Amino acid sequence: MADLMTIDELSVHYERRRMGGCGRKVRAVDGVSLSIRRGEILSVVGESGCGKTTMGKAILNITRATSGRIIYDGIDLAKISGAELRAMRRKFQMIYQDPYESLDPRQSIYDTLLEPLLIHRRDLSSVQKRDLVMSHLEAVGLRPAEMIAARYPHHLSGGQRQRVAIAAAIILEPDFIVADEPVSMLDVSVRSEILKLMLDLQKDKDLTYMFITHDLSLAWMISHRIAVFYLGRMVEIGGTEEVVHRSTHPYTNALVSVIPTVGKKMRGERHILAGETPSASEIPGGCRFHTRCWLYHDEGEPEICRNSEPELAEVADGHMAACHFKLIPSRDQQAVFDVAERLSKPAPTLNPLGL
């Protein structure tokens, strides 16, 4: 697949500020390089905090980068703002993780839709934009559409305006979605659902999907590809298989060890990461996971990943990690992953969930 999106060296620091001055400041993302291939699934996988969020709305220029280059088609999206900013954003969207939030309790569904229309399709007709807001609830499910479009969001159920979330994130026709954990905050009854939805979406619509998820499970099901972050920095990617079945960085093994598994107990050995992560304004030095990695404190806690930050390598074909050692997977490791028949070879072409 073709790069959508390339990204280079992009931070994003804020000052976090103190009685009588300025104080340290937070590096929520520190200098972040990574392809998005057209038409696939980047998973970012990651802890609370390690930047996840704060990267893709960078990436659609909501928050502003600090540094570092966001290039779509030649055009650096860092660096240009107003009616050409405007009109870029007809080719990207987001889907937000709370769908109580995310939506004006103020405006009824309809008008909810039709907004981006208003302000980006001012060559449509009033019938052909009402004909458009109702063929997109129509398709995420919403029926009766002109009943749902008459209603405000208090009236839906959580999947219910999550789904109107849906809409109108497609209803423009973008190329490129930052999904931020869009299925975390539903019910777990209605989460299979929605993802169903997305991943329809994404084969009918050629869609390219930035999902951003603390769960590798889910990012495992439904990913091409998957992103590991730690502490605003990327510690890990690859193709999902290589990622899951061979995870290379002692946090990315950490976080494999402890996927649940189905009627079976876990052979492999599991790595509970001790203590809590620091925080994004006190970033240890060297290697930043190095306080709470069980690997080094195996290998006698040498120097270099003390004061030495390791750099992203290849360590096999479309498969980067940015540790000064190197995993070799066991036996017991891959028994984690015996899961269920239908969820051990996920094809990127196929429905992984099965639904």
The other form holds:
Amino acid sequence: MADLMTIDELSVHYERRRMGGCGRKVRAVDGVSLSIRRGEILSVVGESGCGKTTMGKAILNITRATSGRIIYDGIDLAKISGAELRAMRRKFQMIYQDPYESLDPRQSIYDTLLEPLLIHRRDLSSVQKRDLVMSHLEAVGLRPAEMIAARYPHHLSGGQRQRVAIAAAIILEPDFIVADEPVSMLDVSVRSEILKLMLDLQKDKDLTYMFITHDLSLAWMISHRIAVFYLGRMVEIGGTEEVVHRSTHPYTNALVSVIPTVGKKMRGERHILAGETPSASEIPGGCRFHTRCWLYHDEGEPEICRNSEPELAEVADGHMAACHFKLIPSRDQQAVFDVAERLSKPAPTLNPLGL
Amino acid sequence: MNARGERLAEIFSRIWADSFGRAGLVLLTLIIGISILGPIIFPFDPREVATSASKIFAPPTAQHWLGTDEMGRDIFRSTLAGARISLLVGITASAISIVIGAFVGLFSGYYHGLFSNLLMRVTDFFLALPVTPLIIVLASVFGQNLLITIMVIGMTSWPSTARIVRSLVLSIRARQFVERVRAIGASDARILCVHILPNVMPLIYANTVLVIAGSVLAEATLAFLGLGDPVRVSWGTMLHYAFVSGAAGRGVWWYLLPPGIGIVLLVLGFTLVGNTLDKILNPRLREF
Ligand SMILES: Nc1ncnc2c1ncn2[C@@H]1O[C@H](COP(=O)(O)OP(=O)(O)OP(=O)(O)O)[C@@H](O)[C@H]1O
Ligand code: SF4
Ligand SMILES: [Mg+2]
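Switching conditions: you have the form predicted on its own, so give me the form predicted together with the partner chain.
Entire complex below, previous chain first.
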């Protein structure tokens, strides 16, 4: 699969001004490089506040990136003019978490769907535009389309609104959609319907999704690849099965161990994450995960974790993790360590080969 | 158009459902009705002055229902004529004020930049100024003329509108649907006209009605101080002449009460309707 979008060392820092003076820098996204392949569903997983939304918005140029490059289909988005960027926006769309906030309360559903066409499809006649609106309402399961079109957002349920938001996102036939926790605000009863709709559309329209979620088990169900984020950095990325069954980063491992169906099969103990996530304005030095890392603890709090930030390194084909101590992937997820990494350390506490 | 008509009817019925709103509607209907029909049925001719001393400051009689003034003119008829002028000034001055205020508020709330900051500084400057003395100074500099009065009131009363419109624009601008349409590729002009303005309109409507109340009062103040148009006599001008001619000292209550009560009821009517409208159209603002 070819890359649709390449993100290179993307950072988004906010200057958070405190009352009275000195601003603190919030490093919401902190040097992320990643490629999104055409036609895939890439899930971005991580706790609240780890910068998932910020990254999604920066990729779509909704939020300005502090540094880094975003290359979409060979075009560097920072290098094109404002007008060119606006014209390109039809190619990538966002679906928001809260369908109560993402629709204009004073715009009818018809006008909401018509708007993207008015901006980008001046070539169409008004009859053609109308037909497109109606057919997209039907495509997202809002029937009878005529009736729904005349309504306003406050007439609709959360699930229906999210369908409208989805229709508005796909009506321009984009290639790429960032879906920011599109079902987390919805009733449990409609979540699976919306997910199914999104997956069907992805197949029918050959879409590429970046699916943002804090729920690793949901990511596991729907995605081709998973990227795990912690405090603004990507700590692990790989194929879904790789990441879930052969998690290599202790953070991912802890997330996996609490998925009921996977966790049970793991022979080792479950790794419940201790403590609070540090704030994005006070990111710990060295490996930013060390304050909560069970492996760091098990390892006897090695200096390297406090002093140097681990880079992403390949652990298997297309599977990368950022930890000084690679967990050697094994089916049963026992903690086993890379021998080379441990040469300078005291006697290993675990069987180095894990077999 | 039909839907808009329905919505208007609904708003009226909701104002009517509120007891304060209903009182305001009754007052306004009455005064506006009087100001339109009154001078037609009972035309007022300021040149029709007294020919004998007994006709000066004459108390109410069957011929002069509200007595006569210092020149012997019919006070009932001049009160009817004054309603028109007071309303005219109030409404046109507010129109000017609202247009400026809404524009400044929209612009400075939506854009961040030098010009926008400058606009906000100007707004704050005007807000900090005591408006009544300012109006008095301006009116006395530019002269006594209805148009001048309207301009002076309109040009000085917009900052409060600008301020509340701006703060609403700031909050709407930060909402996700604005971000979503921007992400679709909507231009600033489109976002302002299609998404922000319609969401600000209810506030502007309610504010307009309240600003009229303020303008009526401002006009009355100016006219009372003798800065009104001597030819087109408003209720404020009537009060001015009543005091200048010593009507108060002589106990000529029939000269003071009609314009005085008229101003109070007119201001009250607009305030009641304005507050009710605000409550209906901007429910979230009620809590503050
Ligand atoms: N406009 C902003 N100004 C300052 N700080 C911000 C801004 N937007 C986000 N942040 C901060 O950046 C960090 C990342 O926020 P972000 O919303 O991207 O996280 P998230 O992973 O999407 O979280 P959630 O799961 O809660 O949606 C947070 O610490 C947040 O407080
Ligand atoms: S580098 Fe150290 S602290 Fe960081 S994840 Fe690996 S073991 Fe934990
Ligand atoms: Mg988020």
